[in-house]
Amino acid sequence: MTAQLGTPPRALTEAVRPERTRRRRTENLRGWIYCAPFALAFILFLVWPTIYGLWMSFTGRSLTGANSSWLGVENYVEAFADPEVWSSLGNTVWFTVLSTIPLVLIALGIAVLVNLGIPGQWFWRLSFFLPFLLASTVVSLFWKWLFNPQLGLINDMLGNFGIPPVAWLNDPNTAMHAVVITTVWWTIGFNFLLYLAALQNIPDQLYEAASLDGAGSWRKFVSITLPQLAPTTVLVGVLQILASLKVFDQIYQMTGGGPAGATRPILQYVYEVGFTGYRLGYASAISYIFFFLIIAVSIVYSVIAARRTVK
């Protein structure tokens, strides 16, 4: 009895349906309008550039929109055959792990130093995230005029201990190095500010039952904060490696690519090669070939990465 007293007629059942169709067809249509304007903008700047590079990367267009023919896989053997390439790849890869590793390191040492409670946090997050802000033709000029052989700071502060003047951006063995310099610190408040969330988010209590049992200040940090920050450290990591592999702007603004192309990124080649040379497919060719490096590099890394954070 009571369960058919509980059990709503057919008829009503049969008159609600209509209405609950009725009211997600609206919810739908409202969800499809509000994402729209982003669907619409991630097609035309985004999916269609896609695809309209990889078909040019084919083909034998020029800047002028000349000689568009096909051409099948001639420009990715011409790529793979190409010196230019190689070294400019190769300049890119150095770069990478020149500025990835100290990227990390250090960003994760000033977070662990702040996060200690010394005075004045404010400031320290202040003063280390604050480059991060600037535009990279500000830091690019700021970082030239310290560099500078004659006048620069660096070799002033280089002859009070007796260096001789060290031509930073004109010597192929030192311009890399400047360029590393200059990005860990412009970048490195990003990093910092991750790896300070996530000390941050560290139970106490974990703190708290390692001191019951004795541990010291490095036990701890071996033992409780560097496996509670490997998550962050992978994502800092991938993150990392990828913006790195993009480096363009301030190598071009600092050295040029110079001096005798010791610091040519991959993508200055691509824009010389599009841009200056007009050769727009085969430039598309060498920015795919760059483009399924990146995403091997970043499955691999995140493969090794996931094993050993799940161990």
Contents of the next structure:
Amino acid sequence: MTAQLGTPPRALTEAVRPERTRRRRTENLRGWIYCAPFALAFILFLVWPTIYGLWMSFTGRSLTGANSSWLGVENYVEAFADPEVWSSLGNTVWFTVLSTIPLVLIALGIAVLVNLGIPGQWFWRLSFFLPFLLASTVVSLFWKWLFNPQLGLINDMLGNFGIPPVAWLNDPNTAMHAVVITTVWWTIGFNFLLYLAALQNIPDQLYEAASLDGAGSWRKFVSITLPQLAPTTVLVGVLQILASLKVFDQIYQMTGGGPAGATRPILQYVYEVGFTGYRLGYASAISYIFFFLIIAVSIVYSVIAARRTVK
Amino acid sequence: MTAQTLSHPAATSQAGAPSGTARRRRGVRPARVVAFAILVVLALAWLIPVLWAVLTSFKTEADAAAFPISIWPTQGFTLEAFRTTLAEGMVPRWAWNSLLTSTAVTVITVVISSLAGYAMSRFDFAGRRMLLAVTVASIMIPGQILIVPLFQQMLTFNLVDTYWGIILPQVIAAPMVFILKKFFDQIPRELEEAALMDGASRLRILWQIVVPLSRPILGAVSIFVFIGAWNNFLWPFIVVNKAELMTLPVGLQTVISAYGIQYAQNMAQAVLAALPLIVVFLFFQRQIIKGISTTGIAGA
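Having seen the form predicted alone, can you show the form predicted in complex with its partner chain?
Then the entire complex follows, led off by the chain already shown.
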């Protein structure tokens, strides 16, 4: 029925058509003119490199320009057999696991505590959020100094408890943990703010109704706060996993991927293969393997989010 | 025990609210004291690294490298490390490069994203849906995988070791286009229709009606783009090799790998590099916190 209403009598359309097509055309033109600068940059610096990189991953392209012949899937076959790919991928996943858990749980904890309405809201926000604004280089400088085996504050403090000096960044057993501690310190403010906003969006009526039913604070936390925060937790968790998988800066700056490759993430391997090893084609293939991992995580999230909205 | 103390009804909390409007979050209860104590400990853990770095930057090199360590400068406060950094190193030059490139990235990004966001919000042009869908989908592409092809592209365009090489690949902010479009959608069209009747051009309407109404969101977007560009490490690190064109984060990294151990100076450099953003934060706190809380803007 709507379709019928939407179709004006034939005679009218005939008369109106030239006017309409003209307007349509200017509207189209105007839309694209406004979008042109963005669209141009988008195609040049995002779409094209994405396609070009995929093409490169099937060639033997090198930074010196030599031997850029078509190799088919050879680079991918090589990558899957390359122990360095597996170890750096393993480090990346291990870093993601180690960093995501505290970055979600501690952020939630701090947000809940701050949301109790304790005086000094401004101060708490500032303290936990400020590091998030620092450049990775600055953060790495701070923490390399803190983790310094002889002169660092951390070993000094541990010494007060009788713990012998730890070599932190120089010991393959502790280097990853040191990087994770740094990362938690650096980026927790973002998750903290997301949780704080979510907590403040929980309607007061829910708590009031629960109070009337005689629920205590702990009960309210478990039965109202946590379920209400579930969507935020999914969001924070996924954003965190994606961010952690992309780790490069702080590891490269603090340990250079060492000791003995114990912390080297996949992106650093891409960088090394491409820019110090000059093998751009092979580096692209590893990039795309990493890309599929990221896409997989994003798709899993979309499915979870879609299911949630359907409910 | 905590659970029990927490579960006490609001008897005490009413005493804490003098006006008689008993608010859920007021009052001194043991649980709140415990929460306060935990927060103080956590806040110290978050602030001490910064404080220690700042204190180190005021030490002499000898003092900074003295063992056993002391937190307070034992030989008195000195600006020596800052003076050396500013006088001898390239830090001022790098700071200038950072300021220049980050400002350019911010201006270009905000202008092109606003134009695109406005068109997607107001004009019903062919391909609008497709463009919007592609833009949103592109958020999934991690910029890091593009370093290899982008570098090749910069070689072709002769943009390696240039400011434009640093700037251009950073101006695409798909999430910002989407956020701006959403914001423009909420602005009532009646305001613009009246102006259109008066014969104002679309560009003029955008500039004189829409932009002033969108100041908060434009401010938030600008701040986040600026912070992102100022702190960006990977791309400038790839595209620039000449020391005099490096941005601050990249420059600091090379100094450290080249000269290594000068603790007081290293900390002075870090503090100097952090300072501009701390000033930005103190000025724009509200927008920054609101921007993250409402849109998750910086996560993308």
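Computed from a prediction, not measured in an experiment: that's the story for all the values here. Numbering follows the first chain given and starts at 1. Rigid core: the largest C-alpha set superposing within 1.5 Å between the two forms.
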Practice problem: Examine Gly31 after superposing the rigid core and state whether its CA is displaced by 2 Å or more between the two forms. | Solution: yes
Practice problem: Please check if Tyr301 moves between the two forms, taking a CA shift of 2 Å or more relative to the superposed core as movement. | Solution: yes
